[in-house]
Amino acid sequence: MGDTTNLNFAGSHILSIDQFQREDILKIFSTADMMEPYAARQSQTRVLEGAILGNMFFESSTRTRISFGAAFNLLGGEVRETSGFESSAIVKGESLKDTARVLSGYSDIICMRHPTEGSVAEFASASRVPVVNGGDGHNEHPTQALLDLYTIQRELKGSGGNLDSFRIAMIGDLKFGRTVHSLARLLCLFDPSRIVLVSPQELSMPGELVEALKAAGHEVVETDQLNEGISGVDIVYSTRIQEERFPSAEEADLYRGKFRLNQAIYTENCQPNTVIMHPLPRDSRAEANELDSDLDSNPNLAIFRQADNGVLVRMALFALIFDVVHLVDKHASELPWRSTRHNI
């Protein structure tokens, strides 16, 4: 998937998971450990000062457009919105490329989430300064994938395992469920492993991303039954049904709560030490309630770790593109107030 050269992040749009090679995820994956002072709020440094990032989000979104303004205002970046078409000019009728050519001149960096695929591409194709991916469509969510491997890697150091080797169960929507597509093309760079698919066969993964993680070796079982496909694994990545890339509600709530996963089930069909993941946001209305509140205290649960990865991952990257890695420590101060962040 994509060529074989690593990759030159300095001043380079991030877009999708076939730009990368191993080494650069781990060049990623080191990077976001060097940010943990900074987003624990032990100290603060400002190697971004005077840098803006243009947050252009034209599709709803909490954590990822959050967590991607948080991280640029702790390199010391400002940051500046654009949330939904009706508050953009496209609403008017301008073309993505002439919204590129125009606010690439008022950032140093723009992340971008829009509902078509392909259009983020359209628009980085045009832009002045790099451009992140922050989910096209039913396309790919590239930081979304890194941030659920950097914390697939940290969870199972816990327990001494690795990226090469290990057990996943991926859980519900595979088939428009962005986050899955981007993680599947980047366990295609790592050594073979085992991938559960559990899904209805309707909403199965696309076959083109199957065929890929067979042709990188790994042992791919695809199955319907949930009890199934989550016994014997290491990680269970849970996903809600895409609600909004169906044609209607009605034919979204066909599907809606097949695949629950609640204490009792866990119990009796995961291992002890069974890690929990889910991209967010966790549909927790009845009907659906993908991962019940009664897991809420296992300590296996890590969708909230999972989160703040996010913020480490996407620091890493910043500071990769704006090539100040190496500049980070030497604009550190300490924090003028005492933080009173508690644990989850």
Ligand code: NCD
Second form
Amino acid sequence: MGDTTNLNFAGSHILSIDQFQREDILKIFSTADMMEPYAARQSQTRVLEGAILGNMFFESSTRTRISFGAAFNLLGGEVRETSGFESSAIVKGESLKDTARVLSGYSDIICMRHPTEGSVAEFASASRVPVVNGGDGHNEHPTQALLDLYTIQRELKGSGGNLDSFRIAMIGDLKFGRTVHSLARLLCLFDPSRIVLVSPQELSMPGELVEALKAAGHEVVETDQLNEGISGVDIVYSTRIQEERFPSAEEADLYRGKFRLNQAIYTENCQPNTVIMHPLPRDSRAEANELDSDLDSNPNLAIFRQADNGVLVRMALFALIFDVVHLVDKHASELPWRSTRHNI
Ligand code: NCD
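Starting from the form predicted alone, produce the coordinates for the form predicted in complex with the named molecule.
Below is the entire complex, every chain and molecule, led by the chain shown above.
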């Protein structure tokens, strides 16, 4: 997957993990590390002062939309938002390409989410400014995969692990979950020692991605047994049943609650330091509850650190696309106020 040359980030669209080589990913991660003092409000930078992000979310989103916006703000840029079809001219029959031609005249970069696979790429093909894919249907969610792998790297550091020797179980709706699709593509660039795919058979990882993982030399195990799947792994990556992609709620109900991880199951099957991840939102309704709140006091529950890391990775991508990485610190100044936010 991917071609053999490194990505020239400057002015580039970010549409799929397939655009990246391993070195590109490491560059994003080292740039994300640089963003930490700004995200932690120890200092501020105005490097993107005057730039405008058009945040266009045609499908529900909380953390992706807000963290793209916050990341842009933290670099000194301004954010304009459209959310939902109702508030856009698409309901008047405007094509995606016309919308792209128009909106790219109003902003310097666009982040977009849309319920249809391939729609963000179609939009990008007519956009006059770079477009970042914030999720296109069940296809891809590249920035989520980047923040997921960045989180894995950070969480493994404590136990001396690294991106080329870890074991991961991805659990839940692997058919419709775009985060696991992008993460699988990303894992093809690294060398995890074992990848376990835990799902009901009907919701298994698309064959093309399983084949890509195997072709990359990985040991891939597919199972519908949660306890067996999570035993001996370093990372469990739980996901929600993507009910909005099912023909009906009744069909989604068939799979809800099939793989519930709670503290008792964790203690019985995981290692003492197995890291628990989830792209969020976790479905906390009683009939689903894939990650029980009794895990909230487990120090290995990384889901909120993972969400925080989204800001660092998205800041890094913006800095790379605008080609200002070398200027970020030069445009820094002291913050006149103190944040009272504490780490989780
Ligand atoms: C995910 C998504 O939208 O694909 N959420 C997110 O962006 N963090 C996962 C989900 O909705 O289940």
